[in-house]
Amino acid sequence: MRREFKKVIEKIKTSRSFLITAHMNLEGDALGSELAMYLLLKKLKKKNVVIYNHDPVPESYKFLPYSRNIKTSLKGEKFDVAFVLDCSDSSRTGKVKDYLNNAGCIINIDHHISNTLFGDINWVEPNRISTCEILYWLCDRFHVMDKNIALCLYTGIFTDSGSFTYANTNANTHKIISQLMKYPIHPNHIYENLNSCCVLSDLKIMSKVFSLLELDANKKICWAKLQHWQEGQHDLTETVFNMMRLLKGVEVFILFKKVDKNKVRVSFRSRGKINVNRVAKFFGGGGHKNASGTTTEDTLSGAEKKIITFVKRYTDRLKK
């Protein structure tokens, strides 16, 4: 990716106006990447830099520096460069996609194995655990690292690595973290902001989810069908998956959420032996090897039957 890295550096040096965006349903890596890029460009004295997203910042991420500067509306501006970060396909930017076509150059920086290479410049490294890990090298190259950038990058790596527990967490990840820890970013405060923000109603929602959990005959797949996904004070999806991962021996975890009359959002997580990106991709979605998702036109029961049957093709091989 050395050639793409050089192209990105050159575009930053020669451009004046920048749009920054990421995928819908924002989480730590998307927001951390956006804000780190925003701060990098500001430190390079770029005056016209805008972060514009389809969705507002979730409450649990409002501790990130300059998150209040993120916009959810924009009036017809044009930009020299549009950075699309942590996003496997331009359609996943939602309403922001209309602005991408007006940009002089689209720079796609991502780590999803399912990335469609939609940019004019595609800096995509599927072996990286997060987009923030990729952006670390850009910040290092421009010598702009400071406490705020380190905080954003740490948050993105922390969340996308499952608090450094996912199978693809490696020595390079920890080397970068060791560099970020040179700044007073207080990881305990980051953890508290992200993991200690539930209220009683959130726990009651999760208890309903856990009462619906099912296992296949071989106890390798655990899933729940949610007729009415009731969101809490913050996105409970990862919290639910973290609790499901306490189940011994289970390899794949799935949440089926009814989001419309005949539309189901399906989220997948894997311990590492099963590549759930392949599953999601077969059903029109994508993501990572260990974390992916898709939205399918079907009933809850229909989606469950098709997807569980498909996943069993992979988990049944584990017995052999």
Given for the second form:
2 protein chains.
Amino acid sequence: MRREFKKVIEKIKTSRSFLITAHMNLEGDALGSELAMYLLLKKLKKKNVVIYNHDPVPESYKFLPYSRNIKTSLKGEKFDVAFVLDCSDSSRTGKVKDYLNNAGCIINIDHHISNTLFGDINWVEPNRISTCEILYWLCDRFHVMDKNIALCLYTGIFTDSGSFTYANTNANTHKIISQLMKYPIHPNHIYENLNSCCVLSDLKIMSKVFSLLELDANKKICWAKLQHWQEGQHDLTETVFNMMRLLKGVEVFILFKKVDKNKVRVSFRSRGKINVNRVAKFFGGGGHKNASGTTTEDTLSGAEKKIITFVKRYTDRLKK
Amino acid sequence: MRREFKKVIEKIKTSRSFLITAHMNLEGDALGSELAMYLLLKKLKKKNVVIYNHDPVPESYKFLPYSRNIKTSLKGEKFDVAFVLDCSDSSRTGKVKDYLNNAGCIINIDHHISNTLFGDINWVEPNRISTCEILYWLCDRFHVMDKNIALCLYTGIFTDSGSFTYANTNANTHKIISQLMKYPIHPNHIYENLNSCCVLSDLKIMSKVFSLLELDANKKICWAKLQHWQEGQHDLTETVFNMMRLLKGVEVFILFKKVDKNKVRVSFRSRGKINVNRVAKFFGGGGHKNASGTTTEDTLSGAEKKIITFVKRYTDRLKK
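Any chance you could show the form predicted in complex with another copy of the chain after that form predicted alone?
Once more the chain from above appears, this time first in line as the rest of the complex follows.
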């Protein structure tokens, strides 16, 4: 990756205007990366730097510095460089994709193993826990680290490592965090901003989801079929999965959400060795090893039948 | 603390038999400290080293190495040194207290600000996030660190820092963790052992509790009245409170559990400045600032009426 690292540094030095984007359905690593890159470029006195996303910033991430500067509409501007961050495929940028080809150079910085290397420069490190961890080295190289950048990078690493509990969290993750925490970062505030963001009706929705949970005979797969998935003030998917993780011994967690008459959004989470990215890919989706998703044209029961059967076969095969 | 550190090192070097204990109601920092100290002494070829506690090791902590060696009964042995770890007062060791005075020297190593300095040597550092963080330096000094000690220390720091999210987590915490993770530690396994201990029926019980949640008009107090509180395979109280903490802005969390015809067990949790120990004390109970409880002779509605009224007045007064 040394060569890509150098190419990115060179491009930053020689370019004047920058578009920054990330994947749809923004979360901590996408937003943390975007804002860290934005602040890095601003510190290098670059004047034309724009963050433009398909989706608006979720309420719980509005504590991130300069998150108000993030745009969801843009006039026909052109940019020397388009940074696409934390995004395995350019189509995942949604409506921003149209702008990417106008840019002089697409720089793809990511940690997803499924990255399609769609950029002119592809700095992709699948062994990194988060894109923010990759950007840490860039900020370090340019000597721009400050409390705002540290807060953005911390948030990305914190969310993508599941509060430092996922399998890929390593000594290096904590070493970087110990460097970032030399700036005034308040982990309790970040935790509360990200986790204490439900209203009572959200918990009532979760109550309903819990009552619908099903288990396979081996108690390895847990799922729920949601006829009327009503989002509360924010997306409850991750919170529901966190609750499902309380279940001892369960290895795969699946939510089937009816999003249209014959359209089901399927979200997968897994523990340890189980690679749900493979499952999602088989059904035309993608993601990470332990977190992935797909959308399928089917009824809830139809989707359930085909996907649970597939996952059972897959997990059974692993045991042999 | 330099002087106490040296005294402890000297005592370890010159003594032959060691008792190790901690507070009742064992959790990660108590057990992690005990086992790290045990392994340190064993590596120094000390032959007579015994961990003896008031309570047995909880199921979820049995993954800790050598946890099977921990005793809950002891014949009239005498020891050169008794280490009391993570324990603010010697009475909190329960039945072990009787043994302490038989020891040649009591060494009190702790991080609680309320520590009563009951030892012959008191190595108390209230600015440390956990006792394991203190013991890290001792293990480092004796060059005994290995994967087992690292796992014990990691677990203590992990639990006492609330998975690195409590306010007192700092750069130093993460620096120590990055050192410990140079050994093969699997944060996902530790997390799962400690947190994934529900069965499906537990989640169904939680679903029921969520459906019963009530809020006061100011949305500062959240509670549930539980007619038939059926415990699952383990006590769900803490898990339910963790879920209630998802609620934004709520400061006090209360569970009313009918335990008998006219007997209600009331559990309180609070955030930040709100001292629910005062509330519990007023109703004849007790506990900590942010976690307390009481039992009252009343119906569910009777207990709810008097306690919610009291808590409302108390939180309103704080705002003035």
